[in-house]
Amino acid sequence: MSYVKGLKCRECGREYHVDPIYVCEFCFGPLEVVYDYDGIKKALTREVISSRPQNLWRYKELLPIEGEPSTALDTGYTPLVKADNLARHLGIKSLYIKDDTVAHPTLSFKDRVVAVALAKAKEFGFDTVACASTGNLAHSVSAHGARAGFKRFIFIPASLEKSKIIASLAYEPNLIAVDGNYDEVNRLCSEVANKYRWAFVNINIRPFYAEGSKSQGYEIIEQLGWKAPDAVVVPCASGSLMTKIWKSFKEMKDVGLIEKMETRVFSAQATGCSPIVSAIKSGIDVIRPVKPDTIAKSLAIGNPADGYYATQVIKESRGYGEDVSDEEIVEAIKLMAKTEGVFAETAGGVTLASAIKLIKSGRIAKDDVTVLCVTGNGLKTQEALIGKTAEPHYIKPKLSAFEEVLEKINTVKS
């Protein structure tokens, strides 16, 4: 049974049937999925959720699918790491890492949104899926699409990290490397989507695709013992993840799964591409597009589709935003790895580095239960650390050579 009532324009409120459309034909506002929350409240309990397999489909009543998912790859229910070592380092009481570096199958939170998007594409009868991507979405559509039997067209900026390009090619999609930045790639994809009957997960399937991000928020609340955190720090590219985590928290309260929700949401961006945070700091709703210049390429969207709505989440939740330099990103990646054993890609470095600033400024209190959303694995962006880590100790295969190095190591530590 589906609890989806239809689609609704986020601007003018006009309602639409469930179809592969994403823009209101009257005001050109974006469309969003609307649910029967009264029905969900009767059907979905903590006990029902807990009895189900540990993947995102345990919250299926709150996701836009008909009945059981029709694609083969499950994902979600990633660890919520209690980061005590990192908390002590930062001088705060209660810190958690929502660790999507281990998401199945491609090691980023994009597996969540793609699982939902492709299930919906199957329902609509598409045989070809496509996307515009800065890397992680390319991997996910390539992998999920291969398993589900779709033809796949993946559009990326040609300047993407080589490791991310190879990670997509392993699944043998049709990979189109475009000479331009993400915003230019996305514009091209909009033209292609208008001509070919393909399921572009982040264009004509976008209202359904975006709902997959909510599963991260549901899991955070369940893994905290059915409680909402005091603060959550979310990396922002298009801004969609932040808006959907906020939506998921409110839904959990609306359907009676939690009693109260007083979470403050914080936006994290790289200084070299921070249109959302710039608007937040300026106290305005207008998103001024920028040309990205940052090592955090998975966040390098200069004209974010959900930027305005992200600023509204900040206002509604009484949160804020921070941006960080490439140097701060690298240091944060290393800090998270050496304190908690979590190797994050550059977007994760953005999250932690921004959180450090928010803690120092007092916007996140030392007693707050704080969650950092870490959205992708560091193996995807190893290039960012080249020349920024310590060197190995090279020795001859002799005990005396090792002991000579050991003495130097102990001398340095003492």
The other form holds:
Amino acid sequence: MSYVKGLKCRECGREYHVDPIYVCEFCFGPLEVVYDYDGIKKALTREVISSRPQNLWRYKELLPIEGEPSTALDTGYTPLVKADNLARHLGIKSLYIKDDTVAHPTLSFKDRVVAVALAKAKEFGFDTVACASTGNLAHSVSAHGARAGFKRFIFIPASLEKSKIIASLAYEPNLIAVDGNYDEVNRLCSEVANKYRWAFVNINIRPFYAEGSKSQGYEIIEQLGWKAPDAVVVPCASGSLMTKIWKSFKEMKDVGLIEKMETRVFSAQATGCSPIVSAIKSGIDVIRPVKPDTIAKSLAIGNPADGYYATQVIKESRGYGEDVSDEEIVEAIKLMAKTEGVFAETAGGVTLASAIKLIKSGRIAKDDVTVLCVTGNGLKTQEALIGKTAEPHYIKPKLSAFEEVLEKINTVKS
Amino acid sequence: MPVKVLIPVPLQRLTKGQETVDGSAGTVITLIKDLDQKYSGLAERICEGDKVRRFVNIYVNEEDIRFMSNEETSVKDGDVVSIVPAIAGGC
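Complement to the form predicted on its own: the form predicted together with its partner chain:
Everything in the complex follows now, all chains and molecules, and the chain you saw is the first one.
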């Protein structure tokens, strides 16, 4: 049974039936799924959740699907890594990495939103799924869509990293590489979506799709032993993930799964594309769009759809935001890899580098239980590190050659 | 040649299903007000008073009006104006 009551405009409050629609016909405000929280409160307990398989459907009452997901695509329940080495390095007590670099099957948190979107697309009876993507979403729709038997149209900016393009092509979708940036791809897609009756996961399926992000928040709380963290740092492109993580924390409290929730939420962006953090830092809630220029391409959205709501989350939770340079992003990727063995994509570098600044400025206190949301795998954006890593030691296949190098290494270390 | 205006699906009920309509030259805001004469209700969906709503993006010849003069951006005959609801993506 489903606990979804319908859709509601976040701006003017008008209500709609559950349909593949995404904006209010009256004010263009985004539509949001409304649930019967009283019903969920009675049905969903810690015991019920704990007894279920370790994937995102263990929180299905809080996700916008009818009954069991028909696409049977499991994902989620990624590790919450206790990052003691990194914590020591940063001089704080309790740090965790929510490690979606190992999300199944395409190594980013997009597997969560796509699992929900495609389950919903099946329910609505679509035979074609589509998306506009900066890379990770393209992989996820390509993969999940292949397994669920959908026709797939994937629109990406042609300038994306080669490795990301190949990782989509492996699943043989129809990949449309557009000569333009992500905002332009998006604009094209909304015109395509007007004309063709497809399930565009981030357009007409968006209200359902975006809810999938909440599973990351539920897992953080469950994996912390049914406790909300003191601080959570979330990378922001459109701002959607951050608003959904905040929503998930509030829901956990509202349905009685936790008693207390005083988390402060922090937004992380690259300086080359920081419309949300700029608004936070200047204390306004008007988002001025920018033309992105950063190596963190998965965050390069100059015109963030949920930017306004993101600023509200910061206000409501008494959080803040930070932005970081491309050099800081690269250093942070390397730091996370060498301290915790987690190789994050550029967005993960943005998150850690921003957290470092927030810790230094005292916005995140030394004894705060802090969670970093690391949303994608570094293997996808290796280009960002070319020429910026240590070099291999090239040798001839001889023991003496190896020992020569070994001596050098030991000399440097000592 | 008039200004060509691309109408998004949520507004096509007002334009009797037409995906594109003709508008007259001037500024973005005069264009919208003018279209409202023909397609009643259009202006109040897109604007609050003389300001374009937060969740509406307007492009003149593929450039976001927020990078130009917002509502006062000029439109001339032959220009293409797209009205696009905001879309989520990335994180």
